[in-house]
Each structure stands twice: as structure tokens, then as C-alpha cells.
Amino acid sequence: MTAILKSKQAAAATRLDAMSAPKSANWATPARAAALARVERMGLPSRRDEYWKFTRPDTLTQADAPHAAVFVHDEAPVFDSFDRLKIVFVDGVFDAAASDDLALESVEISRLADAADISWAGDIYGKLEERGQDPVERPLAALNTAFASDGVLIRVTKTPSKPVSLIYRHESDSSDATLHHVVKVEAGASLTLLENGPAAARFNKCLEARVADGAELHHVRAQGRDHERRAVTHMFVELGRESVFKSFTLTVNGRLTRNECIIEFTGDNATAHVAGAALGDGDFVHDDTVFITHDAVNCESRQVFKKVLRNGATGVFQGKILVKPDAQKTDGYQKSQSLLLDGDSQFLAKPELEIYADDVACSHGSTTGAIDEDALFYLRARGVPQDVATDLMTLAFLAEAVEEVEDAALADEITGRLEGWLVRHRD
């Protein structure tokens, strides 16, 4: 044993002392107790691993959450304006309250806190989590599973009138949250899963994804607004034949985010789409980690991430694609980029492609830039002052991301939201 390995499993022993294992259910039992071996055998993270080294994993490691202040914001909240069933955590416990009915036609909906043996999410929690350690370990992803508190189990046998909305509040300065949920979309039904909020100061959070043949789930995320959290996030999605996944993720600020997508392809002709636009100023870490297996004939996937970067913050992208050796007619296509508004931002990228079949189509590209100089005068010689011409021109650099949003009216609700922060950041 390394010494490196010594010292992760020490941290993991640390922090393990310091967590309560919480009240499971008899299906979670044995999927926790795999988890739990898998993070000593593994131990915590460290910025020798190899995906972890342009991003700390201090603080979402340390045995103490830190502290974060609780903002109050006058603006409405993400989403608000959409008729959606609302299911509502605050530092990360249920509330029953504040949420609705957890009735809805197509629609099977469970507490994962107290939900009776299931058998459908007892095929899935945790399992695809295991699945997706190989190649890369993700110790953090194993300490939800094995810790997780709280959470949704959402079984979709049709489509639903209306989508559902995962809210998370934040109430504490040092609150410290780790959900998990599991979705199941049966064959040929179709879901929007929207999610906001900050959640908590320091926030672990799982989602496990079986998309069946035939069907479709589509993922709109917004995190924080002006907020001091610590995040790390996953999803693991298992993809049938002719299914479809969408997901777009909206970052605004906050000390460290750490979003991982890990999709697999597992029956043919399914697509796959993981898009990011995120903004951020001052003492700003975010980091998209993307792992995406084909392993079956004739998949699509496709990565837009883009970064919008002022004032000493940093973006990270590391985005692979493997193509396993039956995995034919495979169309890859991954892009990330980056618009620094000043010359103190950094942004970090690792694009990857490891292909084993002979018939694909498959690429990457990174970039980083500024403004547009010719383009910024361009505005300016008409008029439009300058702040607002930079404004403009952020946007349209965004747009590739936020046109990955497949309902229109969600994409100008993101849009919106986008518009808001460079007015409120405005020099």
C-alpha cells in the first residue's frame, strides 16, 4: 500500500468517525454497507488523483462543514413562473410543508428517508454508482450512497402533465447535506426533472438515472445565485436502446462547485446531451467532470460547457469519451470553452477521447479567449455603451449552452437568470 493511499483512507477515517449512519430502509441496506467498504478501501479524494488535480477537494472532504452565509434575495426564484410539482428540502431534509401533494398521474413518488422496501429502486440505488467507479474512482459518490440522509425515489411509467421540481433552501451557516435520488423512466414514458437552490453550506449530492427503452428524461439545473456553498454533484445515467437524456446545468457563483456526469450507453440509437454555462466572480471554483462510455451501436452524445470567468475565479473543465470496441457508428462530440473578462481568471481543461471502435465520428475542442475587441468597438460605434455591449456579447457566447435546453420556455427562463447576473456585476 502507498503511502498516498494510507493517507486518503486516513481522511476517510476521519471523517467516517465524525458521520451518523442514518436510518436505511432493508433494500438500501446492502447497496450502503458496498459503499461504505468501497470509501475505506478507497478513501477520500486528494489533488494527487489524476481528476482531481486542478480542483481542492479540501473542504468537501474535511470532517467539519464550513460556514456560508444565508443570502436573502428579493429576486424570484428559479423556475417559479412553471406549473410543476415542487418537492422542497431544506438543509437537506424534507419538508413536508412547503411542499406538494407528492401526487401525480404517471408518476410514482417516494421519500427515500422512509420509504418501505421497494424493489425497482433497490435495483438501481447504489448500482450504478458502483458501475461508474471503473475506470475512475469517486470516493465522494460512494460516501453519499452509503451516507445519504434523504432523497426522492421517482418511478415514471407514462409522461406527466407537468414536470417535477426539486427545491433545495439553505438556512444554516454550517449546515452540511447529502441527498441521493433515484429515478426510473419506463420504457417509452418521459419526465422533466428541474432542480435549484443552494442546498446547504457544504452539499453532497447523488442522482441515479435508468432512462428504459424508448424513453426520455430531461435534466434543467440552477445552482446558488450569489452564494458562498461547497457542492459536489453526480449523476449517473444508464442509457437504453432509442432513449434520449438531456441535461443543462446553470452555475451562478459560489465557492467550489464540483459537477461529475457519468453516462453510459447501453442500448443502441440512444442520445445523450450534457450542456453547462457558468459564471463566475471573485473566489469562484467551478469544475464539470464528464465521463461518458458507448457501448452500444449508433449512439450520440454531445458536451457544450461554457465559462464566463472575472476576477481571479476559475473554471475546470475534464470531459472523456470512451468508445468501447462494439460500439460502432458512434457520433462523439464534445466542446468547451471559456471568455475570461479580465487577465486574473483561469480556465483549466482536459478534454479526453479514448476510441476502440474503427466507425465512429468523434471530437473535442477547448478554447479561451476575451472579448472581442473589433466586435466590442462595433457596438460601441453605434451607441450601445460599453457594459452593455460586453453584456451582449456574453451572451451570445452563452447561447450554444442554454440552445441545448430543448423547451423554450425553460431556455429563456435560463436566459433570464443569465441577463441578471452581468447587470448585477457589472463594474
Contents of the next structure:
Amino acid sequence: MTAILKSKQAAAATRLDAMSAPKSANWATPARAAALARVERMGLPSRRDEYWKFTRPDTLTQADAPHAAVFVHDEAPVFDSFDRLKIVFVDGVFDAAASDDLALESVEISRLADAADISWAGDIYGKLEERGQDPVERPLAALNTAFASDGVLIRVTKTPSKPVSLIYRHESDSSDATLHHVVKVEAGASLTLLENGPAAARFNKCLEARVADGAELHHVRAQGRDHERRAVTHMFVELGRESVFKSFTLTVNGRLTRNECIIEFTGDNATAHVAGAALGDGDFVHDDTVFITHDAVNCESRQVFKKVLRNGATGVFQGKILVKPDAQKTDGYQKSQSLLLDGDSQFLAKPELEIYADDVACSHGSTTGAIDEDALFYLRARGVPQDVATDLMTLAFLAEAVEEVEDAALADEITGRLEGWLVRHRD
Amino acid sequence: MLEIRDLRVKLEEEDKQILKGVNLTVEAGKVHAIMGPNGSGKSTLSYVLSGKEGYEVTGGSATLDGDDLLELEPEERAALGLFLAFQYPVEIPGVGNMTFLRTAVNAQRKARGEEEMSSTEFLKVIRAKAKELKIDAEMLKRPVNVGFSGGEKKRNEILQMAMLEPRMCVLDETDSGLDVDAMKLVADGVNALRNEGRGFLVITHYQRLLDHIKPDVVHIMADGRIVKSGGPELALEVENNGYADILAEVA
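Switch from the form predicted on its own to the form predicted in complex with the partner chain and print that structure.
The complete assembly is shown below, putting the previous chain first.
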């Protein structure tokens, strides 16, 4: 055993000693025990790990959540005007009073914290996470499976009339929240899942989703712009034949955000699009880490990540497309770009393609650059003040990622937020 | 209106003097043309007037109705009524042409303390002006200049000029890259904007643009100075004999 692994396991042991297992339903107990064993074996991430070389994991792994002041503002929450089924968590604790009844046609919704036997979720809970540990270990996801205090279990049998919306509020400076959601979209069904809000001082969230044959899952998330919050999130998505998964994430500020997305194509002719727009204005780290495994024929994957960074912000992108030997006709596309608005900010990118099939089309492009001075002058020469011109070009840069949101009203909502935040920055 | 006095300009990055004492006055209602060989400093003059970075003014002045242009930011010069039609209009992916123009019009109005134009009014005005320049609605929706042909880009410049209604228009080689029909269309657009209160400075290599936009005064620029000024006949002289004769004459 290497010295590094030993120290990682020691860190895990220390952390685990300080944690108490939440009350668990019987159906989830074996999965939690197995996840705990995984954490003990893998240890916690260390900065010496290749997978964490750009982003320091210490504040995510240490025993107590670093203090995070609640960010006070007078904006309406994102998606506020949308008709949706609201499920609210305050610092990781379900808020029944603020939530709607967990009832929607074509959808079964229950809570992880309920003791009832949810047989369908037993096939997924911790299972997709476990599969996602290979070939790269993700100990914080296993830690989540073992210790999640709550979450929602959503099974969709047809297409409901409105989205399911997970709302996360942050009210305590020291909250340390761990939530684990499971989504199963049955064959031919479709769900739009929204997530918004800063969640907690430190948030560890895991989402496991199985999208069955011909089913669709649309996911739009806005992570809130609390300056001090920290978050590590994992999405494990398994895609059946002719299924569709589209996910977009808006990340604004936040001391540290690590979003991992792990997608596996298990059925032919399926589609997965993951996109993200990030705005970092200050000492903030935004890390998007994506791993897409093509293990089926004629599937299309697409990654579009755009980050605007200034005043010392750091952007990280690690994106991998793995095409297994039988995944012929794979169409894989990956784009990660950053716009650096000053010399204090940085973008670190590691795009990877690993291809074992011979009839595939895969491409990737990663760029980083400053604002186009000629375009800026052109706008100014027409009377547009420099700050407004910069914002126009910033929005234009991010637009390519926002356009990945299929629903026009949701895309407009995201664009509107970005505009608003840029204008506020000028005041 | 536009007063340029002994303007001296060098490149910021290197020790190279481009303008070596330019004197020029453009009166309201007049069209002045500047002709000259490559490298004479014509485009530099237009960039310095509009405030592009990369140049250092080492002497002289440029004022618009008494306001010192050289002290102002590019957007402040624009709000005062200075307009530069670019030789190479810039493509701005992701920024819609319409959004761009409305932002520009209202930013200028705001800077002048005027009321902003409502979107309804703006739409009405821009549609009418676009039609005159044969710019279709599709072009207005597209990102600024992206995928536009050379002619479309120049017509878009003139549309911007028509919408912004500047007092002083500087046209930097607006004829470059245009075929005869496109040049006619652009010239018609410019001529429609000629009036008593507005001055024009038309920079060009060739006399043919001046067949369509008839100048009141023609200046010949060489090696960073205006070396000769005269009436429209000066442009014809260049057309017939080239610059060599004139330059030899003033040397």
C-alpha cells in the first residue's frame, strides 16, 4: 500500500469517526454499508490525486464545514415565476411547510428519510454511484451514499404537466448538508428537473438517474451566488436505448464548486448533452468534471462549458469521453472555453478522449482568451460604454452554453439572471 | 465643426511617427475627402479621432464644436456626435445586430440626457431605414456582421450611421471591397444623410466613390500631412495622373 493511499485512508477514518450514520430505511441499508466500505478502502481525495490536481479538496474533506456567511440579497429566487412542484430543503433539511404536497400526476415522489420500503430505488441507490467509481474513484460520492440524511426519490411513469423543482436554501453559517436523490424515468416518460439555491455552507449532493428506453430527463440547475458556500455534486446517469438526457448548470460565485457528471450509455441511439455557464467574480473556484462512457452504438454526447472569470477566479474543466470497443458510430463533442476578464484569473483544462472503436466521430476544443479588443472598440465607438460593452460580450460568450437549454422559457430565465447579475456588478 | 490643428501621432508600441502635423477644418454641411497613397496616415487619422488604443498623440489638437476629442473615451466622442464608419467592420458573435444598435442608440441618448427610445419606436425607425439600404429583417436579427458579405457589412455601417444620426461622420475607405452596385447603394445612403448641420470626412483611395458622394473639398495626404487641398477637380487629377505628380509638385 502506498503512503499516499494510507494517508487518504487515515483521513477517511478520522472523518468517519466524527460522523454519525443517519437513520436509514431497510432497503437502503446494504447500499449504505457497501458505500461506507468503499470510502474506507479508497480514502478521501487528496491534492496529490491526479483527479484533484487543479482543485484542492481539503475544505470538502475536512471534518467541519468551513464557516460560510449567508448571502443577503433582494432578488427573487431563480425559476420563481415557473409553475412547478416545489420541494424545499433548508440547510439540507426538508421543509414541509415551504414545499408542495409531494404529489404530481405520472410521478411517484418520496423522501429518502422516510422508512418505507421503496423497492424500485433499491436497484439504483448507490448502484450507479458504485459503477461510476471505475475507472476513476469518487470517494465524496460514496461518502454521500453512506451518510445522506435525506433526498428525493422520483419515479416517472408518463410525462407530468410541470417540472419537479428542488429548492435549496442556505440559512445557517455552519450547515453541512448531504442529500442524495434518485430519479427513474420509465420507458417513454419524460421529466424536467430543476434545482436552484445555495443549499448550505457546505453541500455534498448526489443524483443518480436511470433514464429508460425512449425516456427523457431534462435538468436545469442554478447554484446560487452565495460567495462563501462550498459544494461538491455528482450526477450519475445511465441512459437506455433512444433515451435523452440534457443537463445545464449555471454557477455564479461560491468559494468552491465541484460538479461531477458521470454518464454511461448502455442502450443504442441515445443522446446526452451536458452544458454549463459559470461566472466567477472574485476568489472563487468552479470545477466541472465530466466523464462520459460510450458503451452502445450510435450514441451522441455533447459537452459545452463556458466560464467567465475575473478578480482572481479560477475555472477548471476536466472532461473525458471514453468510447468502448463496440461503441461504433459514436458522435462525441466536447467544448470548454473561458473568457478571462483580467490577468488575475485562470482557467485550467484537461480535455481527454479515449477511443477503442474505429468508426467514431469525436472532437474536442478548449480555449481561453481575453475579451476581443477590436470588438470592444467597435461597440465603444458606437457609444456603448466600456462596462456595458464588456457585459454584452460576456453574455454573448455564455450564450452558446445557455442555448443548450432546450426549453425557451427556461433559457430566457437563465439569460435574464445573467443580465441582472452583470448589471448589478456595475453598480 | 471638426477642427484638427497640427496633430502629431506616433504608435504607442514603437517609435514610429505616423501623423506629422495634420491641419484640417470640416465645416457643418460640407463633405471633405481625404485621398492619399497607402501608408500616408489616413486610417490612423480616423482611428485617432475615434479614440482607438495603440496611438500616442505627441502634439496638436482635435476638437468637435470646441470639445477636445482627444481627452474623451471613445463612447463619449460617439455621444458628442462623432461617427466612424469602419474600413473593416468587426464581427461580434453572439451579440444580435438589433440589440447592439438599440443599446448604442440609447446609451448615446442617455449620455446626452435625452429620453431613451422605446422598443416599439426603435423597431419602427430601424425597419424603415433598413429598407432604404436593402437590409432585410433577417440581417437585423443576426449577430453583428457575422457571416455578412463585404457589401452587407458596409451597408450595416451606413444603417448604424442613419440610426445614430451623428453630427460628424468619418468614413474610412467605405468603398473598399464593394462592387459598383453596392457602392452606389452605400453612397445613396450617405447622400440621404447630408444636411446643413452635418459634416463628413470621406477617406478613400479612389476617385470613383467621389463620383457618387460629391465632395466640397478634396485633400491629399502624404507622409502624415495634408500636402494639398482643392476642389473636386483634385480628385480627378489623382484619377488621371496618380499621386506621383502631385507629390512631386509639393515636394
